[in-house]
Amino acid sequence: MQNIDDIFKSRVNDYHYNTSYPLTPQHWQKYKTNRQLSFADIKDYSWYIHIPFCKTLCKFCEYTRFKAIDSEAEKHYLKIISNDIANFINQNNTKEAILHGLDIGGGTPSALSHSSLYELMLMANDYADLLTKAGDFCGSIEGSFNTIDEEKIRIIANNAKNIKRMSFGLQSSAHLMKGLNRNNGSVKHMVKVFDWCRRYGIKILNIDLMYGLPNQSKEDITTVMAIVKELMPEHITIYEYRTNMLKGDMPSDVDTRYMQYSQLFNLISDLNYDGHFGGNTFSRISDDGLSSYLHHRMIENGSYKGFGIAAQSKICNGLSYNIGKGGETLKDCMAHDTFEADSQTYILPPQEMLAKYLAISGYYGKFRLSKMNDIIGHNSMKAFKSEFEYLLNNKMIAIDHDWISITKEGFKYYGAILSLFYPHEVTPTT
């Protein structure tokens, strides 16, 4: 067997190793089953609702989405989601369940018409109120500056008491976004949007930023951070432009991406946001910069149920994807009275579940030893003794009680670090 040093060095410049798992769609085929994931015995979970419609289709987006459609078709889509949520509640013992989070993403939820958005807010609120919510529950919805207006913000704020957070994708400077089919509008408009949100009582605003984009420069990062300084959202989330967002090779090398992350980290820290180097979430309100859905999913390794086209669900021994993940057309997906028909379900062995957890938590820059132990059913420090020794000796990770953190030195190679805990046969060409 190849030694750990050789494995690590062969992966440090391989962009396939990032926070996406599995590395190829084919890798899980042997675990595919006709069974549905069962939430009957699960008492703690979060919900995610996927709205796949967008005004324009950004070239960097990795998610299942379609060009915005008419209001009648939107309402049909929402009816199917409503049926799926109602069936989920009827089939599971939800009276004893704790709902930890509710995120509405896309696509672009704010691309819905006013009447459809109103219907979505009422539906999400009414169903969430049927469950007991965790003490830190904080629902979140995504939007874009070019699809939002004052009335839509009023609809969100006044008709969904469970939605307290709204996230906007700013990403980078205007000229880069134009080339990627995204138009955020003027800074004046963005400021006005944030003013509306705060006036109507949306308490937490998040801005998404990206680095590693094609032709992105230091000046582009400085320019977009000047806009962030005007907006001063409660949360900032930064993303790396990743291989699964691409049709070809990565546009930047590992050193460039590390430099750009470092520049963003320093500029964000200068604005007095809290965060740790290697993490992608920052906050100025004394939390971890996440919605409660993302916290439960990423930090606690919690179960979650996804509703809508291509939505993902997870329990302790498997994952599933609703119809749409396999490239089905919108017409094909909408032809059913449920989005769970023809879903893809995978019942996975413990090390595959561990790899999925580490890929998700790697995005946060930390993962928990106790969660690793729970997933594989025994002591991870013993099971991965050689891997831990290698990473600690090379100062790639640090351990503080239950937390394993990727160090500043190790972050440049975070994908290679995480991959050491994946099943040994997993490679990008598997």
Ligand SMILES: C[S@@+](CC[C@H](N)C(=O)[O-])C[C@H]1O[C@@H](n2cnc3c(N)ncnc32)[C@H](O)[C@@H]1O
Given for the second form:
Amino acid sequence: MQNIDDIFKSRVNDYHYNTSYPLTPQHWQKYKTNRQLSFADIKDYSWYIHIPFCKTLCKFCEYTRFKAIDSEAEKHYLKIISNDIANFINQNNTKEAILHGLDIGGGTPSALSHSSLYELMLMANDYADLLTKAGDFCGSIEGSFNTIDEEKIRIIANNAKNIKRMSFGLQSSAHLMKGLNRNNGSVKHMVKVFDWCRRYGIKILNIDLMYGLPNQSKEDITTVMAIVKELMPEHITIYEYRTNMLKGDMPSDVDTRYMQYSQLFNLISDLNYDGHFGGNTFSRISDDGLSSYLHHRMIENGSYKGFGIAAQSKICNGLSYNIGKGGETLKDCMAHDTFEADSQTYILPPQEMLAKYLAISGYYGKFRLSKMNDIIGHNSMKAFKSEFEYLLNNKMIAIDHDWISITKEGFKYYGAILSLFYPHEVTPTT
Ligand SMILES: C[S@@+](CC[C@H](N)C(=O)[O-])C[C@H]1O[C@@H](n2cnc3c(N)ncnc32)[C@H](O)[C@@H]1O
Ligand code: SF4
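Can you switch from the form predicted on its own and show the form predicted together with this ligand instead?
Next comes the full complex, this chain leading.
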């Protein structure tokens, strides 16, 4: 049996250890079940609606997404989602449930036609209104600069009062994006989009940035941060490029990614955003930079129900993925009258649930002892005594009351750190 130091060192340069879990789709095969995940006894959760359509398909993207379709087909897609939400409400005692968040993501929800976006906003809002919402509820929707216009912003703001946050991907410089099949348009257009959002009442705006992209340079990061400075979104989210679901290796090494993260962190801090080193979210409005769906999912280890193709759902002892996750075509998925047909459900032991929680929290660069204890049903400091000792002695983590944070030194190897708490037999090749 290898000791912890050997295991850790063998993983520090392995890019498969990131915020994705499980490390291979096969790993959970033994936990697969024909039963659906049941939310009947769950009283706190959030919802996610997946709109998989995009105007163009960026080369770097590993989400389930398809080239935009015609408005009639979009409406058919929305109809299936509407039926799935209605069934969820009928099958579960939603009158007693608290809805903590609602994120509409993709893909690109703003790539929908005006009439489809209008239908989606009414549907999402009306269904969310059937539930009691948590005090910090803040619905959020994703968009892209090359699909949004003033009318779409008006449709969102006027018809979905539960949506108060909008997130736009910028990623990196226009020059780099061009080679990756993405065009965000002019800075002038972006400024106009932000003005419209604020004028119509979408108060919290987020910009997504990426690092670790193929051929990304220091200048690409400086250039994109100059645009961020003009826009001054309320939230900034930075994503490390992941290739787990894409063909091909990681284009950068661990030192380059660490340097790029540090560059972004410093430039974002210079603009007076709050955030901690190792975290992916930043805010200038005294919150954690997350939508309430993401807050409930990442920080509270909450349950969530996903609607739409490939959407993920989670409860305390299992996860499921709707049809589409297995690589089915859009036509295959749309041939059903529910996206829960042929879904993949896994009932998982506590150690797998813990691994999933840690991978999800990896985005935030911090996780909580109390959540770890809840998941495994006993004291995690005892259960992982040697792992904690190793990480604390090597100053990879720091513990402050309930919070375990990955230190500045440790962040370079965050994937290897998280992996020490994964079940031992798990590797990217098993
Ligand atoms: C679900 S995507 C949708 C956002 C929207 N369609 C857009 O592109 O602006 C959310 C974010 O994930 C990030 N992302 C996309 N592909 C990624 C990858 N391969 N690795 C890590 N992050 C990725 C991007 O920053 C993107 O803005
Ligand atoms: S990054 Fe956004 S726009 Fe690009 S393919 Fe992915 S979901 Fe679509």
